[in-house]
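One chain comes next, on its own, written out as structure tokens in the form predicted on its own.
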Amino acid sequence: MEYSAHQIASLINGEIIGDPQVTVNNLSKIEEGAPGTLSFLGNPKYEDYIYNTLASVVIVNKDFIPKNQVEATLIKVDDAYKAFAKLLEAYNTKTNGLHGIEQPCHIAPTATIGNNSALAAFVYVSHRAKIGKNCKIYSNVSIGNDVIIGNDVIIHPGVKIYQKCVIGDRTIIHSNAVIGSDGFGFTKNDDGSYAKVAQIGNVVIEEDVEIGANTTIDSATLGSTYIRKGAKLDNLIQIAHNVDIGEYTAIAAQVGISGSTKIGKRCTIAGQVGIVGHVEIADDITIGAQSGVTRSFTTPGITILGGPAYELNESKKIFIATRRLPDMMDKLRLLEKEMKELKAQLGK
């Protein structure tokens, strides 16, 4: 489908500089712009590309003032990146549409599916599962007994949702994520072998959450593992049993969080962080990449870093001291040598 600059500007409340009737039928990066495409300039370091891009329409910030002539039609908005993201979402919805219930699917007689929800082929919906309105569930998704899925949920191919889990409105779950698998619960027998502890709880994912591909969220031993409203989880994350992730917290890839840990609201956890079990992280804390969190941090708003993790200023001191260790060792060896020479002179 083609859209004019005028139509696009009306969608994002933008001001047109150039030809309002020029049309686009695709999207492009500004450095790879082609005729008939829409692009955006959000980062000033890419400004040079706008003077040579072949894109027909470019979304820019209102404060952008060209240094040279720009051939493309410009649409000025308050925030070019946010405006382009809005258009990307609309484009994605149109190009990845799913309608009706494809066959073969298995839907248990006791399951219910809300109005305007769509299921791709090979979806399995088990007993007493409830799927809300306007959901899109793609192929090879498995939904267990008594699962409750809210409205406007998108579940991508290969996702597995175990029994009794709850998925909130407008949640997005990406391919091959596993929701509600058994927590890592075992007791050690006298002979050194392990006996499994049944994990009879569930996972509760609140509204507006996004779960990345191949992320695993374990069921609680008792009660629930919680992913609170608006949280964003990247790919390849492990959330253990009875963990509680606070509202609007963002977690990058390859993070592992051990059981019964509580993460506060609006926290940012960078890649490859490991957090031990039964600790508490206060609201608005940032955890630097590859940190190992071995204790609770209860002061809101701080940044922690390192392995083991310390508050940022303390971590910097440790880092600086570590960098000085080779020089300190050289000085120590010199002192030892001088001490030996001095003892020899004193006949000791």
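Got the form predicted on its own; could you also share the form predicted in complex with a further copy of the same chain?
Next comes a single chain, given without company.
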């Protein structure tokens, strides 16, 4: 499908500089622009590319003033990247939209599906599950008994949601994430074997949450594991039973949080961090990558780092001193030698 610069400008409420009749049928990065493509210049550090790009149309920020000649037709908008992304979304919805209920699809007779929600083929919806309005449930998703899904939820292919879990409005869950698997709870028998502790709680994911691909969130042993409003979780994260992740907390990939730990609001947890069970992390705390958090941190707003994790000041000093360790060892040896000589000299 082809679009003229004029059509695009009217969609994103932009001002055209150049030929409004030029057409595009694909997208490109500005540094790789080809004739017939639409690109954008958001970050000023890429400005040089605009003077050589072969892209036919480039969306730019309103305040962009070319320093050299530009061949492409420009469209000026408030925020070039956002406008570009919006166009793309509109294009995707038009051409790629999932609509209705594709067959074969397994929907239990007691399940309910809200208006305008779409389910792809090979989706499995179990007994008494409730799916809200305007949801997109992609292929090979399984939704357990009594699951409740809000409105405008997007569930990508292959996600599995165990029984009784609750998913809030506008939440997005990426492929092959698992929500509500059994918590890891066992008691030891006298012979060293284990007896399973029944895991009878659920997971409650509030609204505006995003969950990454292949992330796992276990159900509570009793009660709920919570992912609060607006929290963002990356890929391959482990959230154990009865954990509580605060509002607007962001967690990078491969983090593991052990059972019953409570994370505050607006925290930032970098990649591969591990946090032990039954501790509390206060609001607005930042945790550095690969840290091992072994205790509660109750002062809001601090940064912690290291394995075990300490406050930034202390852990920085430790990192610096650790790097100087071989040198310290040499100095210590020299001092010992000097001490020995000195003592000999003094007849001790």
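Whichever C-alpha set is largest while still superposing within 1.5 Å between the two forms counts as the rigid core. Because the structure is a prediction, the values reported are computed rather than measured. Residue numbers count along the first chain shown, from 1.
In a rigid-core overlay of the protein, Asp79 has its C-alpha displaced by at least 2 Å between these two forms.
When two forms of a protein are overlaid on their rigid core, residues whose CA moves 2 Å or more are considered shifted, and Gly33 is one of them between these two forms.
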